[in-house]
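Given as structure tokens, the chain that follows is alone and in the form predicted alone.
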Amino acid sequence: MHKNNKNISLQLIRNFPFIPSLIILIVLILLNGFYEPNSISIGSLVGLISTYLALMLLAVAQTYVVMSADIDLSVGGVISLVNVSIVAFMDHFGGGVYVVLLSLLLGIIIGILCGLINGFVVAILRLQAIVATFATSIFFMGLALYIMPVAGTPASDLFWLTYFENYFGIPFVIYALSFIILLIFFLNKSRFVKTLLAVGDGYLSAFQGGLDVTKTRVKGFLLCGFFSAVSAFCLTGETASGDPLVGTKMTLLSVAAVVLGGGALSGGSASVIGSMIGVLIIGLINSLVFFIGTPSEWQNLIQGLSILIALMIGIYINIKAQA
């Protein structure tokens, strides 16, 4: 009986690789609640989502390229470029409703174009993704610095006030998150995600199975560019200003979140839900380190060590499940 239960658990993890990260998330919520009871109130949890929504969306963007065994180190550069572009656009043309809407459209176009560039150099020119996207990251960051050499240009009041506003007693970020989850739900039900995972399992076998591997990988980068742009919108709403270096630290965090969520950088196994959970794990670890009173000079060390331990636990469980 015990063996049957173990087999069922392992099969469940194979089908849903984000389960270990979900368990870690629940443990962290309980630990945060133990050290700071107010941290598990509705308001605090909404604040956590608001703070990390941009990183959650960036992890979603990263997931769609990891599914096909690629990686995008330029997502931070895309965020910076979209951020300064839309802020500069609003600053130049004013902060009216139509200008804000046009700036959002501009941001989406820039994100998709960045994804197209990455898809071209990686999937069509066959350059190594890790090297090619590192190079395009420098290019995108350079463009961002050209558009806005110095940080601090304020975003339109209409833009950031809308982001922080409550509608019918519900914060705007909850509506934004609900819309994104709905969009992700339909994407995950589509054949496209299954194709990405099939390509990630092996380019040759996918090609022999009749899949257009190159086209699929390019589409993955396009989707990554789109979600990176949406992530930039959230970050702009959160900071209410433009900063050409704002995305610098977010790239590797998005990769860590994907792995924390049960994704494999070798491709063929990744979960958007798991990646979003991975971001919340990072956020809750940061909160817990603060709540337990860790001295400031030790906080980065403890945070990094805790994330590493969470990564090892999740990877170990998933490896056991796949064995």
Contents of the next structure:
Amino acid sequence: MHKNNKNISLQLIRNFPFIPSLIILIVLILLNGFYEPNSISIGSLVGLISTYLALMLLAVAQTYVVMSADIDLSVGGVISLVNVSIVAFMDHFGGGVYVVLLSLLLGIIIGILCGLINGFVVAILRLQAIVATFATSIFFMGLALYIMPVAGTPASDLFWLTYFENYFGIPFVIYALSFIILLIFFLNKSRFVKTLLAVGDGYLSAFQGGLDVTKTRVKGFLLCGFFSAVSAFCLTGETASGDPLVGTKMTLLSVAAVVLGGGALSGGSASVIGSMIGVLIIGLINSLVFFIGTPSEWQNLIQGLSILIALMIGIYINIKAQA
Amino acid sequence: MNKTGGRMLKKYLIKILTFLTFFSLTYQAQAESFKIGLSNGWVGSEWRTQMIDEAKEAAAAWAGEGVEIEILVQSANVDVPGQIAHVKNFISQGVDAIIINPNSPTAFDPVFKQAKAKGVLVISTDAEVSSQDAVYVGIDQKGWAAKSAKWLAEQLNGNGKVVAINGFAGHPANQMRVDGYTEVFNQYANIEIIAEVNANWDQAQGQQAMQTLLATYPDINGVWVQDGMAVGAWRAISDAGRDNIIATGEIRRDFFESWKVEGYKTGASVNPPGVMASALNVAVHMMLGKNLKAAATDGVYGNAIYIPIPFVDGTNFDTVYNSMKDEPGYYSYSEALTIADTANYFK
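Alternate state requested, the form predicted together with its partner chain (shown: the form predicted alone):
Starting with the chain above, the whole complex follows.
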């Protein structure tokens, strides 16, 4: 009986690799609430989601390339580029409803184009993803600086007021989050994600199995570009302005979140929901380190250590489950 | 009889009232206590550490005025959402004021609005913010650049070829500094800016940039270089043996050491780490309910209070050098507005 229980829980983890990170997330929420009761009020939790929604989406974007054993170091550059492009667009044409909608379309197109460029250099030209996307990130960042040489242009009021608005008593970000989770759910059901994972498990075996490896990898980058653009929308809503340097520090956090959420950078295994949880884990660790009263000189060190420990716990449980 | 009795009563009443007022005033002064959150989003340099330390010291000094201040610090390398989370954490903890060295000039508009709605005073320092719900207390980065540019132009007798080594392209403070020196050099008909490069506020990159510039332009007379890169630039100049070049400097103690030993011809505008301490003193006066003499309307966003920018050159070098003789090499020369200094800004 006891053994049976254990098997069931291991089976559960095998099917849902994000379960360890979900447990870590719940523990962190409780700890935050213990040290600062205000931090787990409904308002604060909505605030947490609204603050980290952009990074969550960026982690989602990253997950789809990690699935096929690639990596995209240009997501931060894409965020900056989309952010300054849509803000400049709204600024130039006035902030009416149609202009805002058009700017969203423009942002999606830019994101997908960036994904196409990455897919081309990585999957078709066969350059190493880590170096090639690092190079394209500099290119995207340079474009962003060309469009907006210095931070400071405000986004249209309509744009960011919508982002902070409540509809029927529920904040906009909750609708956005629900929509995104729904989208991810349908993507997960699709054949496409299974193909991505199969390709990530091994290019050769996938190819021998009759899959078009190159096409699949390019599609992964396209999806990554799409979600990076949506991430930039959230960031623009949260920050209400254009800043060509805003994405710089977000790239590596998105990679860390994928791994924290149970994804393997070697490909073939990654959970989109897990990556989103990974972002919240990073955010909550940062808050917790502050709430327990860590002296400022130690905050970076303790945060780094805590993330490392969360990583080890997750990997340990997953290894147990695979064994 | 009745009349004198009334007068006596009045006298007593006045005495009691005076006593009560006096008592309540002193009592109130003792009871003042504030919680202030300090947010720093980048810990890449000792300057930032010193900034936090000086602010903490400034807060402790208020005890002498009967004001109890509790300081909460969030200081770590974060992206913009991470620093927005700093602000939200402070609001959760119920601080009275937030003093922030912001990672972006514009990205905090919405969260500062939320803070203000909760009655939290927000002051940015070191980098200006566009939010009209916040006040900037710090130096004018444009004035900072103009001061050293003017010094350099005068040292060159208004004549010569100048190169500029700047920080990070796209960073607002960098842009303001570029505007500052460009304006000054343009006033001198015979000063020509022959090259401008970015070395990202990094000593090694500053040195490389200077080496390249020296190789490309053999006839450089003056170098205008920002802080954080001047040590590197000067090393390149010394290595090349170009002693005739005049360049701006910086304010770290290890630079002052070489300045003294090598006898550099240099001068430096001071961007003191004490800015956060100055901002804190202004914040406390505001929380005590005092009103500014002149509203905060300076700066690009019309919400700034600019504080004086010190300058170090040959004329005051020895005083400055001796004042920080016992400090470690990474220590930056600093000045902060004291409680009394900042009181002068208020009615």
